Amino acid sequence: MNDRGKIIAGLAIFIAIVTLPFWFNMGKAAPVPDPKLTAKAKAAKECVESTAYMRAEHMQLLDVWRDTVVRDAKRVYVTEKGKEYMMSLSNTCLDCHSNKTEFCDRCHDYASARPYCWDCHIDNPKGEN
């Protein structure tokens, strides 16, 4: 029972060591990147869905597109507004967002995300910047 001081000191040291990374990085978060839009994307003024939706859900949308094209052989996506788009990362998305390093990579690097899209799809299908 005389080890109470040693136990309290040990717990204090343990807590200090465990929380050190949080204290060390406090206030050092990087600002959220602002992806650069191409002139064509700025001129279009709208994407397949709203900006907020695309920022949060674009990967789920692309997964649905992939499954729909491969499994159901449907290639046309119709928005709630009735506008039709081809379900194609290379020809629809990269048509407006052709500068992968300035648009896609900025947010993916910030989020430490490594999407597998580029394993099959080329970065710039039409050779534009």
The other form holds:
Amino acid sequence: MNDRGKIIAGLAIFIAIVTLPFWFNMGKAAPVPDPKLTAKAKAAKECVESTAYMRAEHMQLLDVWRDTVVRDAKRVYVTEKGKEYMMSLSNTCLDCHSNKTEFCDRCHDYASARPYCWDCHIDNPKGEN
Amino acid sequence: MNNKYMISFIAVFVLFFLAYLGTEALGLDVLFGVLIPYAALAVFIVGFVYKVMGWARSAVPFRIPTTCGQQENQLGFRQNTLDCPSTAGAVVLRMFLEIVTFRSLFRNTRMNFREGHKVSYNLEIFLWLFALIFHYAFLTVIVRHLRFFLEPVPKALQLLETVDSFMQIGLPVLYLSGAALLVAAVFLLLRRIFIGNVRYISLASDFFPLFLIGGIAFTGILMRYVTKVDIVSIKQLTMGLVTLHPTVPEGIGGLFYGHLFFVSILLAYFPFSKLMHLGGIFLSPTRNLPTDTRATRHVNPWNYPVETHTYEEYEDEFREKMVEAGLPVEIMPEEQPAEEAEADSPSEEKE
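Next, report the structure of the form predicted in complex with the partner chain; the form predicted alone has already been given.
Up next: the whole complex, starting with the chain shown before.
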């Protein structure tokens, strides 16, 4: 009994699968996403909260906003510094970040995050661009 | 307390803090982010090939298929082709179902005494169920992680993510496979700790992979749902690894390096551990040999060439003496050997 041929074929397939990412990316550069700020966002200097907080927790913030608005009908968000904002994706977030494809999508696509915000919201409520 | 699982638990704990403190306090990001993962992958591939080739070289002295059904026969009994296959096709089907649904494990029973002394065998389904959950959850988690290694992320992978998170629990949406992996790993661990007769046969090498995989799932869940790591930097690191241009971005955090170190340890440990059942399942002789032991001859590769002396050779050697002694022979010598010799000799010369 000698199945060495079959075993080697199986091993070759296994190694091809394990090293798949190396083959898939061969000769390709993987540019790091570079989200662009609009002029308005740049001028505002800071978002609703600090940049570090927004980078890590923006989805939580939006989730809380949605629940607070829809369930409690409260529309005013008070930041840690005491500033007040309307809790609205379309009117507050997208007011500055009106460039979804160059801002939101850059990182989301890279990390394969597909938020369901846009199932309901249109990404350009003011009809700009 | 049992030192077998305590040692494994402490080992996993120490490994985590090695990576955590190594990157947070000593700044060994390149070591834990690039060098160790590459080394681990190399050890995994070379070790895996070495192990399997060792098995391929091993002789199979005789067929040992296990039969769990009626064998092929000429008596009119219907053959159980799946559990007692006699053809290659049926063997492939048996192997496929074994690998995909763990049929052997499903057959697991537990003996009980009923009414004092009556023996009964009950279906013991939970090991099979949680083993199945564990393996499929782990597979899904591994495939899902390809999003960190492929750019652009393929559509099929995005579909898998959507299916895996279809309950839309929390934000970021909960991946069911991650939770299932942790739950199943904990079940398999508690089974080994709390069931006495299983604990008795459990070794540190049984506990260590469970703690390690549990640790991988736990740190992964922590990063995604609790502490929030910078996923863009992490993909930058992982893409650097697979495009062979390693880069180590700032500020990824010790928790990620702990997670990555766990995975590296798992990869490097894999070929030398029970986890090699990944390759071994394909080579189980009780599963992958057809039950045709009476129909085809299985030659043992160990067999050395045996010197034989058949009766024909014996008679050739002693024919004349046998005839002289009056013993019966199968081929009578010719009446006139001299004539035959004359007739034969020219032909021999021609040759």
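Keep in mind that what you see is a predicted model, and the values were worked out from it rather than measured. Just so we're on the same page, rigid core means the largest C-alpha set that superposes within 1.5 Å between forms. Numbering follows the first chain given and starts at 1.
Asks: For A113, does the CA position differ by 2 Å or more between these two forms when the superposition is done on the rigid core?
Replies: No; A113 is a residue whose C-alpha shifts by less than 2 Å between these two forms when the cores are overlaid.
Asks: Superposing on the core, what C-alpha displacement does G10 show between these two forms, in angstrom?
Replies: On core superposition, this C-alpha lies 10.2 Å from its counterpart.
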